[in-house]
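Here you get one chain, nothing else, as structure tokens; it is the form predicted on its own.
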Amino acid sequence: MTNPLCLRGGRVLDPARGIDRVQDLWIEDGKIAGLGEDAPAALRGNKAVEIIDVKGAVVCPGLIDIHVHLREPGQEEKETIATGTRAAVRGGFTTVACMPNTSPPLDDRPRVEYVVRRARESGACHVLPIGAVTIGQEGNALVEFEDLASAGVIAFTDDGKPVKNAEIMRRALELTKPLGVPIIQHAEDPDLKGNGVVHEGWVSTRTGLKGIPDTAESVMVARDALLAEATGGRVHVAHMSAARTVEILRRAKERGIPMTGETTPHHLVLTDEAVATYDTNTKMNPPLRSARDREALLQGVVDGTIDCLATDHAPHTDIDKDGDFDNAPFGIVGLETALGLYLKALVEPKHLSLSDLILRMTRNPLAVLGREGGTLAAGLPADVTVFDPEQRWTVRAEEFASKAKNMPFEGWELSGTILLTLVGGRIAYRAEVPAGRA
């Protein structure tokens, strides 16, 4: 049992309930007890309550990331559930959903139960496992959806690969519809992608790097929109990167098709110009795209076409990334830089209010998964993030809790210093810098 806490004097932001005011947050028995005088009088008068001064900081529901690669089992040299979740709480995340492209993939009950057990034993935050759509992620035979869902799986994806076969995708949507969980699609036509490594455009021509056309993503999203409409099954588009994808999703929603989407920090703060240095830390899939695509993504986030914001945290070893661009693996880490990058991309340019950003990183991701939470309502688990939106910090990979350091933001100065992360009322991360101080 955790000790009772009071987070005193912070700006409480609970966008799902329309709350934005300076008030105390009270926590007891690992749950939210109330705001201000709404908390039980006995608790407010309890001298054993630990008072934490958070004046000047934002207090909000714990951040949620529905697209994280924790690499365990089988790729523990890159990341583990322990190190990945420590990185998560350092970035303000209290819940992460882990992708199934482990070794072996999460395509049967014992493997899912292993992840659930390891998360319980060594996880610093909540871990929600996502199961594979097909056995071995090979795109042929479907997994036992109901069995995996009963083991704790909250969605299905072959992320890292698309569900290429339309009939397999149709059947997957039909079978998961009664379970109320989405199919998360790594939207990519492998034939159009070919052996491409960057966005197809002027930069790929200039650098001589093989390009991936934006249509490799958008044609798969268009196909899945038709399948979702025909079956009523839910499709969630992972790591959206292309303007055409945004427009397809927008039109699908207008037609009432059950589709949602996410994008990532790197697709909002960088364009394909970043790959001109041949830095393998700029190699990601889907690739960094054009300025036009980036602007379309920003508009999609603002108008709600893109439902939520994720990281696609994809750790790799230095050895993996230390090679030529063509042969280096795709992906970058993102848990510890996400909030700062989203503030830079969306709030500082006034595309979104801070409250709107928090909504897209808390309640909305859970809604995509069909789950409750993402608020500071009394009685819910005390998953809470406290951060100073004004305090600046410098990105230094050597300070990361993640095993991996692969990202192109070294030395960037960002705002949004995470001060405190509570998971079930327990202090999972506490910064050395006191809250409210510069």
Given for the second form:
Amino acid sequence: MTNPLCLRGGRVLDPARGIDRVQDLWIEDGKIAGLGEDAPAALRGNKAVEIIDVKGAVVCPGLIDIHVHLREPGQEEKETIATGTRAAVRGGFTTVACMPNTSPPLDDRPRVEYVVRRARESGACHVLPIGAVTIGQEGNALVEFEDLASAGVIAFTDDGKPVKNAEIMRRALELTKPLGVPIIQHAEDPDLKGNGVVHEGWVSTRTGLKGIPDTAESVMVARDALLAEATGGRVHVAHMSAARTVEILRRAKERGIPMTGETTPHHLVLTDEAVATYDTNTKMNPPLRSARDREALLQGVVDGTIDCLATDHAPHTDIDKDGDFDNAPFGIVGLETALGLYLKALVEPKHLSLSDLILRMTRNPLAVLGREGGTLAAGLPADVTVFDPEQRWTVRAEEFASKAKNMPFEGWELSGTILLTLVGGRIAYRAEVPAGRA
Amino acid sequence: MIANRKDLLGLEDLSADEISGILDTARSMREVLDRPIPKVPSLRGLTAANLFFEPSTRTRLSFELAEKRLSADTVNFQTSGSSVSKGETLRDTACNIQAMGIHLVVVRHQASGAPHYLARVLDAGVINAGDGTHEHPTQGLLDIFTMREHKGRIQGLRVAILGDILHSRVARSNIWGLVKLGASVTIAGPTTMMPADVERFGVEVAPNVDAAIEGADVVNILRIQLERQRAGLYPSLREYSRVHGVTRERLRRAKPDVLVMHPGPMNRGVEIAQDVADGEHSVILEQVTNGVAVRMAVLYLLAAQKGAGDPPTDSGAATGGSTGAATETHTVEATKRHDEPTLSPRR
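Can I get the form predicted together with the partner chain as well, since the one above is the form predicted on its own?
Every chain and every other molecule in the complex is listed next, the one we just looked at coming first.
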């Protein structure tokens, strides 16, 4: 087992339990032993405890990202479970949920078991596999939901593609409802999207890049809201990008429909103006949208319409992204910049308190999945993130642990330096700079 | 003047002065073309590569002719879109061009922004010969040049641009150039082919073709592509022609000396009636001739500012040096104006 640890003198932030005070965090046998005075006296008197000074830093539950593409199996040139989870812990994440659009897709038990095994062998953090909704993600035949769930799948999605057929979506919701897991919808009407590559608006008009209207997303979210209401199955809307989508989700929640949503860092810090230079690192799906959409997303995060914050970490090789805009693949990496970008988008402009941001990156994503955890309660696995919210750092793709470097934030100066990431009480990442500030 | 530019990617990037400078140079080139032996040695020793990733006849011929009139060596690369497999090819093509020591690259590509990519990675000057639905700057320039030849000015002209604005790179280049030079541009076309926020170009959007033509000095008619019908953007050619086609009847609303323009190739009887295409107002074939002059001007200006060529002057006798050492042996006279009567062929 791991050695007993004490994270000494940090600001312990456990938003789900309303805790925000400077105190020690004690860890034993890979689990949270207690906070401050509440920790067992025997442990506090134990000379063998390794003390790590984290004064001036924030100590919070390990960050959770429920939207990550690890690319294994099949696209290991882009990312592997080993490199993707190392990127995760470098970004302060202790759990990632991985998307099933691998090659082949995660649509049967042996494939899921492969990912679970590889995660155990090579993963630096917890990996929760998400299964496909349909065989081959082709939108026709349903997967064996119960078998996949018993193999460890925690949600279902055809992410990368939507479940287009309303009848299939209806049946999937009906069949997953008893399992208590959501269908994560990549909401995008394929006909409205066409072969679009950027948000349809002034930037698409000016650049001649084919537009994707915001309605491509919101039409499907509206449909799914009706299906969720009718079936009682849970729908989670992946990577929300459009103002209309926020409005639909807000109304659905008001009506008591079992529906949740997430957004990404890039949709909160950038708008479609970023694509005007044809930089393929600004090509993502859903596309960067207008300033008005961005405002609506921020509002949705603040008022809780958007439950949680993910990354949609989507690694691609340099070669994949090197060329003209139309032919480049969609997506950017996000694990190693997420906290900094969310601080920049939400906390620095005072839209959210630090505590409310952490809630949306820890407890809330697990709640979306219907799971416990995401707190520092005694007895839970010691998944802990320590970061300095003030210390600035500069984004350098060459320093990433991810295999992929595709993102438009090179050279950005961000706050929120990750100092220490503990997974099950084990030090999974430790910054080279000394913990705590001089 | 585009004196410190490596590339010509679009008219959006150019100032009014730069555009006027190109048009002035094109006037001199037009005079060259009207001579018995329409050739000057300005680009001797330079190599231009015409990279056409999308089928094109007239634009490619026009560029090739322009290059030959300026005595450049030319190489052509033409491929259909489907045979080019994705981004690697553009990258590999770029690497090959770089390795071959090409001086000027003329590129037509089905992806908007592809020339911008090449411009970033190549030392050669890049001329956009049409990228996706983005821009076609030399077409915009030749249209504006043709207008200026006839009307003597651009400032204050009323120009109607009609048809499929959404997919038209010709429309975008025309609009940028015309608005910068002070024309008043009105557009009209099917509502399914109006780009989002199009008024932000500084154009007026007319409710229909008739309203757009009303009082126009110039009517520029865009080609309608058959595949737009398959995509459901208009119901049928018959419907398109009835609602948006420019007929002699509709043209009566324009000024009596209206110019009728079309970038070609025309769908006669669809967007433009037969008797309008061949009528007394049509300058459509003149556009083709002017296209060569405008492309000569662009090639010349980019080559000259690169320090790789000499101005098309009689004093360019220094060009007798070896072709392989163009930059050493050729004198660049950046101050030499092209409107001076110095464009005689070296014979």
